[in-house]
Amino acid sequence: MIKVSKFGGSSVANSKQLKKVKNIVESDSDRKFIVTSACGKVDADDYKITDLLYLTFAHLKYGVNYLDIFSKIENKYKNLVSDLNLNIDIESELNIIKDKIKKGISEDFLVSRGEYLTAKILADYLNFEFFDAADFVSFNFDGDIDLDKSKNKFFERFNKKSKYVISGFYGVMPNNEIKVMSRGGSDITGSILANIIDADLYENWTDVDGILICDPRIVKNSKKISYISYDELREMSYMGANVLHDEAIFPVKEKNIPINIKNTNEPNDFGTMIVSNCDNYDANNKPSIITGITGRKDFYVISVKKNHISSETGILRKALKVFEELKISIESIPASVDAFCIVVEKKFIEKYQYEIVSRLKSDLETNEVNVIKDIALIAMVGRNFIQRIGLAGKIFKALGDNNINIKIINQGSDEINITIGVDNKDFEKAINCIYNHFVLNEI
């Protein structure tokens, strides 16, 4: 069996955590491919290395002294090497970075050094071979991963007899310049690697026991999800669940490789298994009606009304063109016979609000364009919705009985997602209401 095991920042935050990682790796001989994030926070008063590196570059950019910040990074890595009694020459590695800083350094290169140094240290500690992500993870000029090129480059230096620690979060552009991924990108590195080597399992080690049905900050003692499909997780990740980077799903889904979310601090806990078809794994365990509940606050709803709007050819295209020209991403477009709504995040639209309303009125030839502010979207995800007659009605009744007004209703065509919009002030109350009715009480 081939396993790819990715360890997040909390798992490699200090020597105590690295010792846990070593015990996990050595407990299973199938764990021959280890991907690591940069060192995370030990506690609330600590700093993530990646944050410090971004801050260092900001100081460089504006000509502010960065040495105090960079010294925190140096101390973190020097302490790791000292505490674990390692042979790696960390002074030389840090000096190389400082020399590049003096000569001029790109932001992506500097920020990538967190994963680079952490992987170097972890490889030395595990007695594995270090594999620089820059030696195989390849981007196209448009910023997308070139999976075929990455695979070819990986196998150019791959040795079956070796065990590897791979630095996550970055790769190289066609001109060999370092490019970092979005935050949490080490998840993507692990997924790419799992695809390349045809892994049987992709383990993602973090500091939680798995994926919870709801955010524990909203619903206390939320139940854990034992099995969830790729598609369900995509829906949850998009709407705010952030245990796993949502882009990490595609490379493993392509080859039907399960992902196991595991807790470094509780390695014997089963965690959450992400698979293509949950029925193949969970046949004896009746799932809840709702697999997960998640959401986000602060949306605007642009409501457009006009008689016979549904029969007017091209009117939606005209509306969308306004948003496209302003480079504003649209969340969803609920519609009825004489109206449609365009839902967008507040941060994207706030400064363009009056311009958009004016243009929509002009281009669509209607005076009925209104803005509804401070809306929260809540997504209920479940693979069994299609079999639950009247589920939407029960959800609406439960919310109505709790004096929660629904402003938007939208259901995906694949019938694994029902999204509602409520006032920001009702966000937490609505999630608790749905959880209590459909998870705890199975109504």
Ligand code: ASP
The other form holds:
Amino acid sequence: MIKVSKFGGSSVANSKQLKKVKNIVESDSDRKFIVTSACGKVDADDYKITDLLYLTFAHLKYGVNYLDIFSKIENKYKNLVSDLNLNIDIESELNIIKDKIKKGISEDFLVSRGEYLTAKILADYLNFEFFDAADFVSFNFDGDIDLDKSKNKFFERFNKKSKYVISGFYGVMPNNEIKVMSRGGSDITGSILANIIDADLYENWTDVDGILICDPRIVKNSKKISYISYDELREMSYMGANVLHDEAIFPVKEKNIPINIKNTNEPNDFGTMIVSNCDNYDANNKPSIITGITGRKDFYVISVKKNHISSETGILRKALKVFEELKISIESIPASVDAFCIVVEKKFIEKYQYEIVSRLKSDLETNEVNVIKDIALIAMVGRNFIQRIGLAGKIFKALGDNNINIKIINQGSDEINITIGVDNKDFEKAINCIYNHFVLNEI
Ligand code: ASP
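Now show me the form predicted in complex with the ligand, since the one above was the form predicted on its own.
In what comes next, the whole complex appears, and the chain from above leads the way.
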């Protein structure tokens, strides 16, 4: 069995956390490929190394003294090395970076040093070989990962007998310059590696017990999701849940490799399994109706009414053209017989709202164009909603009984998502209501 185990920033924040990582790795001989983020925060008053590196670069760029900030980074790494009694020559490593800074360093190179140094330290501590992401993770000129090239480069260096610690978050451009991914990108490195080596499991170690059904800031003591499909997770992350980097799903999904979200502080907890089809795993459990509930506030709904709208050809195209010309992306378009709505994020539409209304009125030849503001969208993600007869009605009733007015409702064509729109002010109350009815009480 081959496992890729990726540890996030909080798992490698200090020597105490690194000891937990060592225990986890050593407790399972299948854990031969370890990917790491840069050291994260120990507690709320601490700093993430990556943030400090970005800050160092900003100081450099504007000619402001950066030494104070950089010394926080140096201290973090020096302390790790001395606390764990490691052999790595951290002074020389830091001097190389300082020399580069004096000669002119790129932002991406500087920022990548967080993962680079953390991986070097972890490799020394685990007695694994250090594998620099720059030696295999390859980007195209357009910034996408070149998976074939990355795979070829990986196997040029790979030795079956070795165990590796790999730095996350960065790779190289075709001209060999370092490029970092978007924030949280070490998840992607782990996923690419799992794809390249055909892993059986991609473990993603973090500081929570897994993915929760609802955001715990909204629903106290929300239950955890044990199994979720790749597609359900995509829906959840799109609507606001944030556990794994969005892009990390694709490389493992392509090869059907399950992802296990695990807690470094509670390694015996099962965590959450992300798989292609939950039915294969949940066979003995009664599958719950709703896998997860998530959402975002601050949308505008533009409603367009006109008699026989649904039989008028081209009307939707005319409406969408208005948005396209203003380069405004649309969230969804729920429709009924004589009306349709265009749902757009407030931040995209706020300043164009009057222009849009008047253009829709004239281009679509109707006077009934209205803007409903401050709408929150709530997505219920689950399996085979279409087969759950009367579910939409039950949702309406549950919310209605709690005086929550549903402004729009939309069921995704892939049957795994029902989205409702409520007033921003009802957002938290509605999520709690749906959770209580459909998760706690399974009505
Ligand atoms: N260190 C980077 C960040 O903080 C990447 C990662 O942690 O995955 O965003």
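These numbers come from a predicted model, not from an experiment. Whichever C-alpha set is largest while still superposing within 1.5 Å between the two forms counts as the rigid core. Numbering follows the first chain given and starts at 1.
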{"query": "Core-superposed comparison between the two forms, N87 Cα displacement 2 Å or beyond", "finding": "no"}
